[in-house]
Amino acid sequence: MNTSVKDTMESTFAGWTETVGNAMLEGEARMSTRNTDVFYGDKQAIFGVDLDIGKNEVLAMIGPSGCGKSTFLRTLNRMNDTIDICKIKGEILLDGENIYDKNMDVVSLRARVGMVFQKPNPFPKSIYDNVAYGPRIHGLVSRRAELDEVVETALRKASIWDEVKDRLDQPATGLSGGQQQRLCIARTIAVSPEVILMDEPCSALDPIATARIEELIAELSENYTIAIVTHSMQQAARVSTRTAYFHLGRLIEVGSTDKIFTAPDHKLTEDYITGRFG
C-alpha cells in the first residue's frame, strides 16, 4: 500500500464514533471485548474493539495482513501474555468474567479456551499422548480406562479415529498435515473446552485437508463456540455464521456472514471483499 492510499485510509479513523454493525448480540455471549486496546510497547495495534461472541457461533475474522485480527483472537485467551511488551486495556469477559483479572487461573482459562495453530504443532510423543497430555495435566480423569475414553472422544469428534485407531502408540509426526492438524483439534478437545480459536487453521494444508477441516469445523460448532482467523474470504463464507472485518486495528464491520459478502455497510469492507484492496 502506498502511502498516500494509508494516509487516506488512516484519516477515515479520524475521531472514529461509527457503529459496527451487530458486534453485540441479543442473545447471551460465550465471549466479548469491550473497548479492548492492545499495545505492542509505543505501538498500538488494537483500537477499542467491542465484540460479542455467541455460544455455538463461528465467527470468522478477517482483513488485509498486519491488520490485527491474529492479535486480537490470541488476546481471547492471553497467548499475548508471552510477549513482555504487549499490554492489554479492556475488558474480555468469559461467561462475565474478565479473563485478565488478576485471580484468573491462566492454565485453566486456556483449558477452556483452546487454540488451534497456522500450522499443525504436535508434541514429538505418540498419537494416543498427544490427546491425553491435556487430561493429564489438568487431572481430569483418574483411571487409565477413562483416559482411554477421553482420548477415544476427542479424536472421534475430530474425525480422525477411523485413520489412526490401530497406531495409537506410533509418533504423531508421522502423520499427514491435514492429520496432524485434526490431531491437534482433538487434543484441544480432550480438556472439554467452551471455545475453541483458529487462527488460519487451513493455510498450510492442501484442498482436500481444507475441506476436511472446514467440514470438522460445522460439526464442533454444534458444541463449542469457534472464533477463526482466516486470510481466505471463502473459507469466511463457508464456515462462518457471522463476520468481523478488521483494518489497521479497528472492527470496522461485524454482522451474519450472508450480508458482509453481499451488501457490507462499510466502504472499507465493500473494497476488501470486492478486491480493491488487500
Contents of the next structure:
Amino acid sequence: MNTSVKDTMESTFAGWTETVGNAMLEGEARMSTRNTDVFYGDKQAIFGVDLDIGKNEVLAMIGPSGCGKSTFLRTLNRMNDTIDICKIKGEILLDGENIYDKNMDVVSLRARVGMVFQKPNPFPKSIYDNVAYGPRIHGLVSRRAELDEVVETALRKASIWDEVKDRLDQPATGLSGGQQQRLCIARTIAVSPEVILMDEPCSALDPIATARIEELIAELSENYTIAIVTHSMQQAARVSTRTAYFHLGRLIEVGSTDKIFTAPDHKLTEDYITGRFG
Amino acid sequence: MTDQNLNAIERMAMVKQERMAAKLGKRYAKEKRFQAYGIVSIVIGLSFLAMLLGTIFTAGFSTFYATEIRLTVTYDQELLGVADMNDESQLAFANWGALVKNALAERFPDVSGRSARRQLNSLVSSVAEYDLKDRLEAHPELLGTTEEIWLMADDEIDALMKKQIDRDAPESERRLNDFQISLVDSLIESGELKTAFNTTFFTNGDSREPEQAGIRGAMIGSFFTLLVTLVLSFPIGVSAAIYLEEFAPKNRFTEIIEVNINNLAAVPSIVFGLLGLAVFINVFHLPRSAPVVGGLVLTLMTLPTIIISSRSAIKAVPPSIREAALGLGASRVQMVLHHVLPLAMPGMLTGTIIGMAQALGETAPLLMIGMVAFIADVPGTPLDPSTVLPVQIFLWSDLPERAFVAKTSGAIMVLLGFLAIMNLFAVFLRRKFEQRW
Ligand SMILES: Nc1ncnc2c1ncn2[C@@H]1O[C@H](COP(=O)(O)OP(=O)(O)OP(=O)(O)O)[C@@H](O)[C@H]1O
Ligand SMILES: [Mg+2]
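In place of the form predicted alone, the structure of the form predicted in complex with its partner chain is requested.
Every chain and every other molecule in the complex is listed next, the one we just looked at coming first.
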C-alpha cells in the first residue's frame, strides 16, 4: 500500500460519519441491522453498521481482506455464538424480530437463516444423508417418501441431481470440490430457509463450477433472500442486485450493483473497485 | 563482465554446481547414517523382545501339557467307608484316597512294605482323588463298577517326563529314587503313562499343589475386574471429555480441572490402591479382594487416560463439520451426538483399549485391596473374592516348587495373549468406525 492511499484512508476515517447510499430500504426488509458493533475480546471488528437486506434480493458484500465481511455475515445467523470472545451490540432483526433476543431460539433461527461456507464442508456421510440431515433434525417430514422427495427437490434446485442420482448412498466426500459445494447448497435449501448466507462460496472452485453456482444463485433469488460475500468484483456484478462495500469494519457505501460498479459516490469504494488498493 | 560487477546471487550461481556436488555427498552420507541408526535401534529393540519372549516361552511352554497315569479304579463302597451314598457330609469325608491306593496296589501287586507302598502311592497326584469324587458324584450309577481312568501324575513325575529331573544324576541328588523311576518306566512301557494337553491349567483355580494349580480363577477375576472398569470408565471418561471439550466454559476453574486430569494420569498406581482401600473398603465396606473393588480402583486409574485420549480425538474433528451442523440448525447436543462423536469414536476406543490393557496388567493397586490372597475357588460373581492374572503371576513367581516356575511363565503367556487380542480388537474397531472426509 503506498503512502498516498494511506493518507486518503486516514483522512477519510477522521471525518467518517455515515454510510453513503441507500443502506436502509424504503419497503419491508427481510433482515436489518441497526447500529451493530462486533467485538473480538477488546478488539472491535464491526463499527455501527446499519443495513437492510430486502426480500428476494441478492446482496453482495465486498471489501478488502480483514474488513469484517465474514464477521458481519456470521452475526446474521448467530454463528458467532460459537466464538467465546465474540460480543455483539446493537440490533439485528429478522422480519422485525431481534435475533439476539433472549426469547429467540437459535436452532429455529438457523433453520430460517441458512449458511453456505467458504470451503465445502459435507458431512462424512452419504449424499442422501447430507441433504436429509436438516429436515430430519427439525422433524420437517413424517414419511420416508416425503423425505426422498425433499432430498430430490433440493438436489435438483442445486443443479446437482443428475450427477448424483445414481449414487445417493455413496459418501459425499467422494464428490469433486464443485459438486461438494453444490451439495452443501442443496443441504441448506433442504431446510427451506428464508435467508441464505454465503461466505465466498466459490473461492475454492474452478471457473466452470463457479459459473454453475452463479447460475444457481440467480435461480435461488426468485425464492430466497441471499447475502453473499465475495472477493470477485465480476461475481458481485453478475449475481447481485445490491452491493455493500465494507472497509476496516465500517460500512462505507451501499447501492444498486450497477451504480456501485459504474459511479460509486465514495472515494474508498471507487479506489477499491478500480483496483487501486485492496 | 568481471566478478566485481556481479551481485551476490549471480556470484553464488557460478559456483553453485560444484558446491552442491560437494554438499550432496555429505547429505547422502548423513541420510544413510540416520537410516542406519534407525535400523540399529529397531534391531536392538526386537532382539530384546525376542529374548524376553524366548525365555518366557521356553520356560512356560511345558505348563501347557501334563503327565497322566491310567488306572483301573473300582468304585467300592466299602473302601470308601460310606454308609449312605446320598449323604453329602459322609461323601465329603469318605476315604477317596483309598480308591487310588487300591488301584495302584492292584497294578503293582509285587510292591510290599510300608516305604515302598508310600513311594508307589506318590506316583499319582495327591489331589487326583477329588477327580474320582467329582466323577462319582456326577455319575452315581458307577458305584460298585470298575473303570479305566486317566489321573493326574504327581508333579515330580511330571518334572521327570519334562526332563526337568535328570534321571542320570546320582540317586542321592535326585528328587526321585531308582525304585520310583522303575515304576514309571514300567508304566511307560505298558502305555499307561502319557503326556496330554493340560486342561487343568485352564479349568482350575489356584492350588498349593502345582499340578492342580490353574489360572481359571485369575482369568475370571481379571474378566470381572476389567468388565467393571470398562462399564464405569468408558461412559464416565467419554462424557467428561465431551463436556470439557464441547460444553464447559473456558475459565480458571475448568483450567484447573484440566491440569489436574493430566496430573492424575501421572500418579503412581499404588496410590489409587491405597485410595481404594481407604474409601471403597474402609468407608463403603465393599468386600475385600473382590473384582468390584479392583474394577473401581482401576477405573480411577484408567479415567485420565480415557479422558485425555478422548479429548484429543474430539479436538481432531474438523471445526468445519461442527459449523456445518450448527449452520443447519442442529443443537449443540445434536452436533456432538451426530457428528463429533462418530468421528471421534475410533480415537476414543483406541484410548479406552490402551487404558484397559494397562488395567489388565496392573498389579500394585490390587495388592492394596487384598486381591493378593490365596483363593482356590473360581469366582462366580464380581463380588466373590478373587485374584487377577498379573497378581497370580506375582504369587506363583514367589513359590519354591519347580513346577510353579513353568506356571509363572505359562500365566505370563496367557496374559500376553490377552493383551495381543485386545490390541487386535482395537485395530479392528478403528477400521470399522473409521470414516474419511
Ligand atoms: N475468531 C476471531 N478471533 C479474533 N479475531 C478475529 C476472529 N475472526 C476474525 N477476527 C478479526 O476480525 C477482523 C475481521 O475478520 P473477518 O474474518 O470478518 O474478515 P473478512 O472481511 O471476512 O476477511 P477475508 O476477506 O480475508 O475473509 C480481522 O481483523 C480478524 O483478524
Ligand atoms: Mg472472510
